[in-house]
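Take a look at this single chain, the form predicted on its own, given in structure tokens.
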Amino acid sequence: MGGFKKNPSTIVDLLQHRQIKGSLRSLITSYPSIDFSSNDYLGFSSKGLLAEELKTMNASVQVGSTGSRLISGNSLLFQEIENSVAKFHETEGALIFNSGYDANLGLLSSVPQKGDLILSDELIHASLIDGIRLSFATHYKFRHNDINSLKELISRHRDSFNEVYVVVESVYSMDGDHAPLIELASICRDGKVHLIVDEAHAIGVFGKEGRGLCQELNIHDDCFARIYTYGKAMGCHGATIVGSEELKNYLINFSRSFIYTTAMPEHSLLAIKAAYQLLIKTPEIKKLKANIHYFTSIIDSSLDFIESRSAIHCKLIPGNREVQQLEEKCATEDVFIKSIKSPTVKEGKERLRICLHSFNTEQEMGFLFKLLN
């Protein structure tokens, strides 16, 4: 027993490999003050807007939630918020999950069955990928935002499977570009295919009162399920899957990440309620859109940016060490911006990921371009 190592050699070897590749992750606790990195697009969290809205509600809350929603953790507050979320997103049913990760995992691991087929854009979020991995359905990827690639897969496989699901994000978290939702909705409708859209980076940014891209483009009724995540523009925590009342009842009965977890506490629920109230009246959405327009108008074509009309803009800088050096250079100038390295993105597609906010100034954006040049 004397030669037994406490840590498996695979752990040590994989950490060393990450170190050598320049992709070893670590946690930090202090950040530069000029924010071009957080997902808090409207400043609901960092600027205290959500906290102020919560104060107006003057609610006393229970700390903790005592159990899962199927045991003792459910409440009239859950019911009230889910009803209002369903109404806001123009659908029958809404079911709150503890996080976007839980929602995507719970939906995709439980709904598609053996004998079904999942077709997903190659750049969908890790949480969607993990949900698909837990499913018993067959899975194929199609090329990013490539309608013909998807059509070819549907044409080749549709008759061999019971049900077919297409999984996309309305706004892609690592590129900032849009899915071709109108075309996708038409293909799915014609092919009797179920469309699933993750709206994590669209809520609060697109659509009337920040309702998201599906409602802005009026294709929400063509979606089997939509996922709205609250840790981005909404400035709080949790997520909701919206769809038919039948889908909601199915998830309550079969989604393991819903069934076997402690319910969200009341203060988190009230934060969701307050965030939706803010969306309806905030001027921050208009400010964010103005900043997106200004930023795209001053992008230098030589800087190799991925085309985007969202709050996410990415400058490609191949190489983990190269992109890390530019992140560190920005930090010395008090600019908070994150490098995205492989394996999070494909090798050679490393980038600086710039998140715009309603509170960024034109001076800050101009200064950022100075640093990038």
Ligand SMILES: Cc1ncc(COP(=O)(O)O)c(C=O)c1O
Second form
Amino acid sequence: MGGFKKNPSTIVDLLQHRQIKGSLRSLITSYPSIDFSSNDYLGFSSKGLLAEELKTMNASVQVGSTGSRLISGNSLLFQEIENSVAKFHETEGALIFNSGYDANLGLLSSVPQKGDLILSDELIHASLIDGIRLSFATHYKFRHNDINSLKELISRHRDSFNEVYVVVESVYSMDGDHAPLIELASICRDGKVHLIVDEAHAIGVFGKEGRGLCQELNIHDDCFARIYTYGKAMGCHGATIVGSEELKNYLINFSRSFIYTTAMPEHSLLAIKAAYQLLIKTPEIKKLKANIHYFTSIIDSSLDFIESRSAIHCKLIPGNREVQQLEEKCATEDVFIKSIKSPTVKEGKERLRICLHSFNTEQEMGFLFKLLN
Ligand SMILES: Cc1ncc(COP(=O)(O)O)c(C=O)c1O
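Return one more block: the form predicted together with the named molecule, after the form predicted on its own shown previously.
Time for the whole complex; same chain goes first.
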């Protein structure tokens, strides 16, 4: 067929548009060695701690899982881990998904129904947004961490919908700040609204033995569902939704990202088990806390950082090109920091996202501070 191009012109045009805007994404395979970028907050993955713990288990594993959980992929190991995860997070039921993305997609696309309302913080993660997009419920956003904005939406709409869900992250992935969980729990209780909290960046960092922020603040019983992902501080992969036994049974029956996918293989399950075993005895959480404390004590208010008590610290540098230049400057000094550009964040809100780890040294943090100055 003369003149027919294999690639639709839209994909070529959109890539070009990204190039012009300075927001073209690409994959890299080698990284500067001073890590202020990975989500491996406790070094479980990069420092081999999880691998060491796994060795102590001395397990020989089947490599593939052979089918979805509802066909041939389920096992006693799933059952054992889910029971102990539910106990660790002080709830009735826990259900493992292949990733945090799958968990959020499966939860939000299946639970809220037509006639229900979802109210989400405007900065929730893409995986939660995609789940909401697949749901038939109505969706409104409230201003980031703004309790009054949420209250106003609840009072305006509560009576027009059947069930109402509020969706937040305990620690925001691109800002590092906290949701006002105590106030949120109280508003949701009073308004008979169901609270959903994504704890991706709080597990391993907050709470006794890294149980997360909901348990640290003792509001876990107020949550309808909590999501714990394992690709960050836990150093492995996968995620669990915890909540009531009914929620677990519901997800097994209706959550498409749980039902229609091959089950997680045994080696990944054992890594999750090992990560929880490590959490309760590791000194890394304390070291991470000390580093967060040290870093926040040295950064200057003139540096325009978003306020944070978590492992994520963001310095606003408006403009894709400007923030990219600083990322490159850091890389030439062997410092690994990622710039977060629009459209991942709003235009004008581009930033350097600094992830602190238990293994970062004071010298490294001091050096970073000098670079940013
Ligand atoms: C807040 C939040 N939720 C969910 C996810 C997705 O988790 P996973 O990487 O396991 O798919 C991420 C990861 O980027 C995240 O930051």
